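The chain below stands alone and is given as structure tokens, in the form predicted on its own.
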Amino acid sequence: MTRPAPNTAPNAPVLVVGAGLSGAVLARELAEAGWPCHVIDARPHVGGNCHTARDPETGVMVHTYGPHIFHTGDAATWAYVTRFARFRRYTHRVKTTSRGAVYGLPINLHTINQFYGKTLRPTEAEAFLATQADTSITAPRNFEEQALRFVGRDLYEAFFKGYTQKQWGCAPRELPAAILQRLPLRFTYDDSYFNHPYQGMPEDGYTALTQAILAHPAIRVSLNTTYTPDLADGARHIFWTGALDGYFDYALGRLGYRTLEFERFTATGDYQGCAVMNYADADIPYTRITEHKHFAPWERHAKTTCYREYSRAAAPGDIPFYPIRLVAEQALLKRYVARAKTLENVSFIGRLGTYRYLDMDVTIREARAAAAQFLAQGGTLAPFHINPLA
């Protein structure tokens, strides 16, 4: 995709492609510094995959593209989001069904005692689990080896093996060890999913949060608008938050993603008693059921809205969710990064633009940092503010 010569006039707008959190935050930072911004998005709503909306049948606030829980250890990022929306306290807790029983995740002292039928104290549980771990694995090379070294074969096969096969569409030994390294192991009865001090949900949903961020007189938003090169005419700079390979019309091939299919159903009252129920057994085709009324426990609804989630490889036209980043994708990514680095006045940011899995707080922090560097450099920025190959 070619880039027209940039417009260096003082009032030339910045074109931001994508009205998700990355695009919205970046545009707000530039607008507050006096730079006009035009934000476009192909979808009919802002918020990207964080989009939320009321279910017309039940009134429940639904996370349209799957649940998003805001959590961070960064006080500055927490102060930023709470400037634009009221956040209500929400502590994320996940349950999993395995072999006909329900357990708490991440693995904690209750999970261990329940699974093994024991009453171990913390130090006893830690010593016991050390006897289950495969200590012959000193440097785990993949997800399976990391799990065997981490918790041993019994817990690996009960909680991780089947779920991971369904989520990623391949054997766990084909996945990098780093995927499992994100999950904690606790020898206490703390069953909260995240350790961060700042956790919550925007009371009116993520779409309202994004709308508030974009509500600035120097920001113009165009929805249902797919990027075409003519939209860049007259722009000072382009910030691209869409798929990196999409910018180049997939000329080198498509980067691999997993996507999700959602099977909606409703019920009266409370369907499963929690927000997220994982299904660890490989013979159950879906990975989890999410019950969205539990993401807003301060609300009361007579009916409930749930979604079964099915993971599969993304095809052209699908919404990309999780970058695969295995060997073949890494090689293709390097080629796209090399091509992107030849561009001027175009910068790639966000989850899709850098082909990385990002939590929302990291997305916001990186967008603010990119805007700050753009302003400090007088309206210029390299194609990548963050190295996507790191």
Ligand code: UDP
Second form
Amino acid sequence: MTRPAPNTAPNAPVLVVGAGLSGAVLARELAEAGWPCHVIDARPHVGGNCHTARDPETGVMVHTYGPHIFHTGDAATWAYVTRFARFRRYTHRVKTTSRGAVYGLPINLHTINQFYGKTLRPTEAEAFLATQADTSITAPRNFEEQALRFVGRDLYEAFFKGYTQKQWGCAPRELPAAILQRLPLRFTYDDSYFNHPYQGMPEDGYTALTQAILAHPAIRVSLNTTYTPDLADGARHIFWTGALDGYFDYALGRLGYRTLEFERFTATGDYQGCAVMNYADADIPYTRITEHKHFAPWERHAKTTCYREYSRAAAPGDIPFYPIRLVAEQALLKRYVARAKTLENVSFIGRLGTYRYLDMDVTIREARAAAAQFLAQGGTLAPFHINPLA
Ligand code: UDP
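The form predicted on its own done, now the form predicted in complex with the named molecule:
So here's everything in the complex, that chain up top.
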């Protein structure tokens, strides 16, 4: 994609492509420092994939692109989001159905005792799992080795193997160990899904949060607006939060993503008793069912909206969700990064711009850091503020 020469006039406007969390936070930080920003998004709403909307049939606030739970260990990021929205207390607890029984995730003392039919105390459970673990694996090189090393084959096969195969469409031994490292392993009865001290749900949803971040007189938002080079006319800089390969019109090929399909259904009352029920068995085609009303336990609704979630490889035109980052994608990513590094006055940020599996808090922290550096450098920034190949 070509673009005109940058406008180097002081405080010339900045074009931000994408109105998800990255774009909104970046624009807000620049706007507060006096830089006018034009934020565009091809979709009819802000919030990117954390968009939420009320289901007109049930009144339930639905996470349109799948479950998003805000959690962070970073007090500054928590202070930042709570400036823009009232967060309600919400502790994410996940259940999984495996071989006809229901267990709690992440694997904790209750899961271990229930699975093995034991009554172990913490130190006993730790010693027991050590007998299950494959200690010949010292440095796990992939997802499967990570699981075998830390929980052993039984738990791996019951909870991770089938789910991961469905979620990623490949054998777990082809995936990086880092994907499993997202999940804690606990020898207590604490069944909170996340270890982070700050956790909650924005009372009016993530779209309202994003709108509040964007509500600044120096920010103009254009929805239903696909990027074309003329939009960059007169711009000082472009922040691109869309897909990295999309910026180059996929000239070198397409970076692989998993996309999700949601089968919506409604019911009366409470369908499953929790927000997220995973389905670990390989012969059940979906990975999980999300019952959205449980994300807002302070609300009351007679009816309920659920999404059955299916994962598959993204084809052109599909919404990209999870970057795959296997060996082939890493090689292609390297080539796109090299090409991007030749650009001036364009920076790539966020999950799609840097092709990484990012949580919302990291996205926000990185967008703020990129904005701070842009401002500190008087309105310039390298194509990458972080290293997407790391
Ligand atoms: N995972 C699994 N079984 C589960 C839940 C997670 O095997 O019941 C694996 C799976 O590979 C998944 C990864 O752990 O992609 C990370 O899970 P997380 O819940 O963080 O995924 P997300 O909610 O971001 O899709």
